[in-house]
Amino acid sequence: MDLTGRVAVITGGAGYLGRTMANTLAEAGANIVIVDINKEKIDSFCQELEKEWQIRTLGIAVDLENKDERRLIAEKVVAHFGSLDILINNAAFVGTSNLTGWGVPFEQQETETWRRALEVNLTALFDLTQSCAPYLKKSGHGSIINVASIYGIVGPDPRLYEGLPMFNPAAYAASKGGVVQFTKWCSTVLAPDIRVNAITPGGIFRNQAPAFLERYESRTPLRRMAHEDDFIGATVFLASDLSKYITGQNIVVDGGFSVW
């Protein structure tokens, strides 16, 4: 799995589950490209990446609905590394996220709303692949690791929220269902040069309340949510030419929650 001189673009990496990736690839010897919207951040983690692991980094600020910035990422990329290996789209407009009509009661949810987050969450995804994959091809390994959910792939228990200020925004399922289908129809289209596939998180702990976390944890095979270090096996394996035969599928890392 080692990945030493390969340049992986992660969106989203300056969040949680973009660190544990960033650390992930980095500690195998690839040089990273941060892609997020919060310049102050996304500059001290990159200083942190190179401290840590000795590899070269990248910072870019993107407003990810802004079409005309996003389109300039792979540009960036391959002026500063001069390559492009691994793209890893994993920014969206999640469950918690702070917008109006959106994590409420679905009579509450708002059109304008569900429009942004198709856009950041599947609309980005698009531009990002389409305008990656000329220097993805050239690469000889390149691979593209798509970000979905549980919630992509089952329908939300309205059981666990009964009672408690939280709700499943449909277009967050809506969108995360088209990441899936995306990834199965990319990787026919772009083999057999690139590899697609995609990783479903299940719920992820973020000090929820202690009666969701009750009711999550008691329908879950595994009894925990998940851990941002339960995504380090699946990140590197899709990564790296450990899986350089696997193509269109889609890696559930959820505790079994969807086997129900």
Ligand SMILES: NC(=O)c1ccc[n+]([C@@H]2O[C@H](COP(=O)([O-])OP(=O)(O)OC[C@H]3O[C@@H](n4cnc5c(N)ncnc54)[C@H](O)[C@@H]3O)[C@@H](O)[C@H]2O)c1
Contents of the next structure:
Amino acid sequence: MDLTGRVAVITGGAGYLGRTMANTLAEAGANIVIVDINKEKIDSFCQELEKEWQIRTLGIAVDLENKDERRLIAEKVVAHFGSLDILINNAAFVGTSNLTGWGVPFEQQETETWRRALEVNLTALFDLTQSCAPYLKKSGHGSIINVASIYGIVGPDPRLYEGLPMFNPAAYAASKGGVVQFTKWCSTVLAPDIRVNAITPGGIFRNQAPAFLERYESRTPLRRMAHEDDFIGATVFLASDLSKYITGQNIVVDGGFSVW
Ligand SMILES: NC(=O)c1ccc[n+]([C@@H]2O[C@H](COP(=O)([O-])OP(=O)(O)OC[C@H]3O[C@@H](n4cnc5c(N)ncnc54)[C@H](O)[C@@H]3O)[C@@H](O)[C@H]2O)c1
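Same protein, different form: I have the form predicted alone, so give me the form predicted in complex with the ligand.
Complete assembly follows, chain above in first position.
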């Protein structure tokens, strides 16, 4: 699918999954905007993308926890490229983020961390969607992809974590459940000009403890954790006109983890 000349904004674009999504759309010809928190990481990745795919890039270093900073992203993109066609809301505090009161037993999880996670994982989507919407509307191909999680659609299975120093933050689940519902809400309100869909990843392999891996794989119909390249198909499909009659959907890419 040819995305030549389209402009794709990817939050958390310097992270693991964000990089795969950026490479996927750049390979299809899109110009890429990487939004993330660390300027050095953004700049070196943008250089890689330009060299590999002969496309144009823009790096925007921003802390998505800051409302004023995140509301300026859309204008910066349009000032640079003149248009904005695809928005991927992928940045998040994830299970392994190093935060106080986060990846700890429920009794130790903290209200302030809950607030911060909701801000980055959910409220930032509200501001980005609202500020990008006028430009996505003008695009004629406007597509938003929100990255959710299996923990936004099913409860965590405590048996996976038994005896391991791994915990599942309540705020992560609540924020991702919100992402799924916000996607549905936007899909009707922003129609017919902008399509809004979600991708729900299952757990991605990141050298987790062998005991966890064994349990996770045995409860997953396709018998393995996800790899970043498992998300290429859903990304190019939802970003492009291949899915031009699809909105409000959630493509669950989890090897079947959530079907039983
Ligand atoms: N890794 C998994 O197993 C898994 C499973 C389900 C869903 N997901 C979702 O996939 C998406 C990508 O996750 P990942 O595994 O690539 O993690 P990651 O940590 O590599 O990527 C997240 C990116 O978001 C950025 N980010 C975080 N807070 C930010 C802030 N305040 N301002 C700006 N940027 C910020 C980080 O710098 C990072 O580059 C997330 O939405 C995550 O919830 C991941």
